[in-house]
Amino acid sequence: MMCAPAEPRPLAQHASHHPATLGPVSLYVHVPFCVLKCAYCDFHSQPFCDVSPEEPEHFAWAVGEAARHWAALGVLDDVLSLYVGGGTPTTLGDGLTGSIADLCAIANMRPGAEITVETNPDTSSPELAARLHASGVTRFSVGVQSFDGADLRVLGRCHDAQAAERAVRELVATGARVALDLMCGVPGQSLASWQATLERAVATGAGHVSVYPLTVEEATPLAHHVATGALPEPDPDAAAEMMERADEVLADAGLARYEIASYAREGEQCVHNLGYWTGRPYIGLGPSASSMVPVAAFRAAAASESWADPSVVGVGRVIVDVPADAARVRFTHAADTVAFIRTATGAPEEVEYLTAEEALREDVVLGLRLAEGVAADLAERAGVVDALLRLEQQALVERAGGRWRLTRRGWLLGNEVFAEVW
């Protein structure tokens, strides 16, 4: 039996003492429900068949409580983007429309704010998509992964290639912006089949494509299949060749690479994801969701009654001993849906503090993911110019127009660049 939500506690005892103006903020909601757990997925989610009938409603209530908590602290005074991910949010059906409406009423959404909903072909009915778009959703992100049936079976996806193509076209027909995700380096995937997937992706009319090399995560069915020899280990060289092919095909189709894994037509770059790469504060609601805010906003939240309640597990680690030199704080909620419903406004499970110097260095590392790179003065303030000069000698980065950016070789060896800069 699903535990009922806890009674709401006072949200912000010190809400009148708002932190300094944050500027624009991004809001993320993690919906922990899906149709079926994919073979490669290690995100916190559970199949809808294992969910009690009342749990989605209780989850929606908890998300609203958490949003009101941050709104009371002034953190949601200027929300530039809302991204609802998962899991598969569209498993909630029309309940998702209501939740988005509630969030838009609680947060101060900037006019024209980007509102993205993740979906899958098997949960993207034209009727639901139309209702979501009519309610304010401006963008859909579709988990296609491949237009090849063999690849989809290896990945444990619920849809076939025809259903994926049909779903993307139906979403494009709503008038919303549409993005789709593709995965390369799948065991058994050929360069020819990858080429065909890219061409079918372009033909759907989607204005944004993200391309990810398959990673074998621990404790997933895919990891078991690889460990037992049922599937070969993904080949990183083959994945790199496929990434290069994607770069060529998508560029020829008018989708320019603006981030390591992301391509878009002009004006269709993902505003929400750009916030992650440029140091914009963000608030994550839901189990396993992460947030990143300046330390003043974190202290204000830690002073609220819901975090000070001794019944909240782990609160001592959060309230006490915030380092004096902390400038930025990243924190994550427990990957536990029932715990989130019970204590939606409670303290996070994990907290990481960054000094001002570390925050600047992080901004450089993340900014280098972007095709335009980072401003030279940011690199100077972060104290990483010597590292960049060493990388320049290895032809991994270059200087252009007062900015540092990855070379094509650096794009393929990004992790080496980021480790050196950090």
The other form holds:
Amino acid sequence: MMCAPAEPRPLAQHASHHPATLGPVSLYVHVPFCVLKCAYCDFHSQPFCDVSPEEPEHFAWAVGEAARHWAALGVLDDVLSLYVGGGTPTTLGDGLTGSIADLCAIANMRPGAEITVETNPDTSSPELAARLHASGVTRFSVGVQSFDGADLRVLGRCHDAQAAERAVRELVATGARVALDLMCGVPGQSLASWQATLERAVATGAGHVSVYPLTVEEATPLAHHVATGALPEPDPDAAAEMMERADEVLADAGLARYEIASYAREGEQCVHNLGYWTGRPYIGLGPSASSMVPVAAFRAAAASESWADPSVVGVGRVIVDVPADAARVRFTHAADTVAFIRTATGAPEEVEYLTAEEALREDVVLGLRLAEGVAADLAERAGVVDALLRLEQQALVERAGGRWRLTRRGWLLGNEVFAEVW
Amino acid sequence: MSDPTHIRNFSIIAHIDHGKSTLADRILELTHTVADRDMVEQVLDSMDIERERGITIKAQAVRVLYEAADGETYQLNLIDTPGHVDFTYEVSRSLQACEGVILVVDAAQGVEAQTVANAMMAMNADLEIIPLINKIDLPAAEPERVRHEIEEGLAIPADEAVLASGKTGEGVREVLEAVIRRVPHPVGDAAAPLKALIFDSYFDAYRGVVALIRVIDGTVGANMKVRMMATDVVTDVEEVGVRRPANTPVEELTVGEVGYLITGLKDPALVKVGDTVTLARHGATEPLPGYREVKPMVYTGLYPIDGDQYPDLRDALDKLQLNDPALVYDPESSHALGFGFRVGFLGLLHMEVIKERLEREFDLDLLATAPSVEYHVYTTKGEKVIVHSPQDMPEPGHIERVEEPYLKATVLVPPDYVGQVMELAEGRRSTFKDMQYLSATTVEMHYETPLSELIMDFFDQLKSRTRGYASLDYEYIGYRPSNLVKLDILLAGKPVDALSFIVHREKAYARGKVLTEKLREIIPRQMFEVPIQAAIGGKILARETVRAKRKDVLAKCYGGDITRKRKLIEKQKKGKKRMKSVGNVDVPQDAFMAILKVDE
Ligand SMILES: Nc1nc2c(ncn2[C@@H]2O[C@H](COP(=O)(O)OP(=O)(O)O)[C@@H](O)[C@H]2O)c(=O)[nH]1
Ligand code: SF4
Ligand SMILES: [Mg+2]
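Right, and the form predicted together with the partner chain of this protein, after the form predicted on its own?
Up next: the whole complex, starting with the chain shown before.
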């Protein structure tokens, strides 16, 4: 089934609700299933073996319901990107193709919209990849993490280096764009093996690479191994060196860094992720997924019947009482899959209100993650120029061409910058 | 009911955790002093900090009425006392209000160091001692061995020792009968002018100073005019009463009775513990002996983290000092920490307790510097300088000699651990004096030890090296010359006064090295490299470096992460605020105490 961008819907249909200033939005779907849990993972996902057989189907239905709810409010009238992440969406197999097609029918996808599906080497097959591509998926993001067997074992991944390499090449062969995730600072990882991983990543032909230093999250098996001394604690200095090495190797291969963790060939930057760093509204569907919209869109949703109906909402409901000075709202749905299925069209579980000023500061913080940085006038409107000047003195940010951006040192010490500005 | 022959005043004394407070609970129950529904464990430990730590810090007086086997009803005034060595003076004060004691000894632990120390105090005060072997319900109880230890080690006849359990209540009636039979009733002259000893006091926000008194001669009641003999103030009595354990007013207190006295005086300094209360007119001419002044043993700098709290800290110290005469303080200032106080304590537990009470009861945020003892420095000009803080140490060139306080330390330990104790003591500049067997299972060892060594986690080390079996008691013996030097700690090249300390010259190198290492672990990485140095008068002994922070960035930041990451950064910011900024180095509070945790 081909997912052709739907005909633009007549806007008048939603005139009563439509928040005039919404503009283009991004759509995210969180698929909370994986084959097995990785040792470092604290994302919301369940190993597939623990999931009841009907749950994926109910989940897909709930996502559709939630999407319809937002579409009815006019929030999905101009969708620039769809990102199906997780978890591991490809655990849904062929069902995934149908779900994506449904979403494309519900939302008003802009012609040429970016549609990304996350996948892992252990759930990827050439057949599934081809079918997804044929049904409109333009981009695959693969959790490779490393091309070194020892790293993969420390990380508790379900695949070896060969499988990862094969999977990436198969995905590249579909003609879709391909992105890889890599991890540095893994206990035991050497600079040489990291370099080899980077080179193998480049050799696959993938046009996008993300580089994350490993963080030890509480209550994960990795945390336990570190606490008991079975594994050494990740060394932040080693990770720093590896991040700089990634910058060099990837730049040489034509993948330019465009964000703290993201590298891409010209034209292959992730449209969806760029949205997060430039203040574009997004709607997240699925357990623990977050959405961010201007307050008008949130008020429209809050006025909807299903947010008010306690039988739809079930547990953990936040009674929506919007502060007068709110300009932007971020909210998150139930983290539990079963709870999400029950409450998909209900009020969110957690809500965060930002004033206009807070929203501007957040735009600066997130914008500074980008290589291009933020426009000087945005910084001025956000009232953070003094902070930036202080940071400039510490050589963490610099000014160029009417914009503020991180320095090479600032790339590694981003938190110092964000703490000053936020 | 105030016939002195029907009054018995006694304290419950013991080594810590042998069950004094629990026994007091049982006595309160047996005598229906506290209604069943109000009964909690260790009911007399009323401070939050006592309840949390399960220890008694303040002695507590309570009156109970007991119907004895002879059919008569007796008024018992019992005082539950603390067992920790830091609070020995609380015990000694309580004893002066009594004619007898119940000496509680744990049937499994046997005689320990504070058992000996407290028993000695009771003997010196000529009090009747009733030994009670407690916790006989424990499977590990060995009452016969303990009976033997009491007789051999303390020279107290124990054939009549009461076997009891504060848990089951067994033996409680029996010990009260023994109190009635053996503890002498108070004697005094009801017709003589009032003489009452203030053995404790506290501040009540509504009533002012409340004094706890023991009447020796005469009678005191509301509306009388009384005089505090030492401070020579005259005031009206607003109320007298007894503690059951809540304050309960009575018309008067007479010979032998224990109770409280409220005068409306609001100034703590006017109502001194140890003073004698008498009548304003035709009063007594000779005060009671009073108390030997307690002298602080250790001194530490206490600084408000927020400089604006300095006046609040002073008020809080004033209030706490009221019923804690062992607490002394003087203003002090530090380049690194600003304005604070140099505060003297009886020991480290006392220090911890006071700091915690200041923080909780007065809502202060405090930073404490490493404790120091009182050094006597004799200068080349022939002056004697009292030094409570390393900052006050004269220049090395001006020092003729330094003297430091020594203690006689008594350690009680099973014979198997004698070697471990010796090893520890040797490393702490201690001189072995003698040892003797109290019983086949307990050895008493005596050392002469500099106090400054004892306050460096000596007790923790002793406990851990003897698997918890050793107990320690000490008393001050005097000042002795020592080869002491001031060790400076420099952060980023600048000496930090609040981190300097005084140490024996031979240990300076080792301590400096371990301390710089410890500080390297404690001080977080900053945006620039921070050298940490230990030096004596400009000569560097040890150096460590906190490397500059290279990476601190949240690499992953997509939709759902944003809120979480912002919270994380806010948390980091808060953590930074709680640190002290010294120069431009952020120093966590622990750093100022690091020297205590250094065992080379
Ligand atoms: N098994 C047993 N435990 C007891 C007995 N008396 C006290 N304890 C426990 O011993 C600990 C110390 O008791 P506490 O009364 O606070 O001792 P204090 O420090 O002497 O006042 C507490 O945990 C009590 O519950 C007893 O007779 N038998
Ligand atoms: S594949 Fe990704 S989401 Fe799934 S367990 Fe591993 S790290 Fe977590
Ligand atoms: Mg007690």
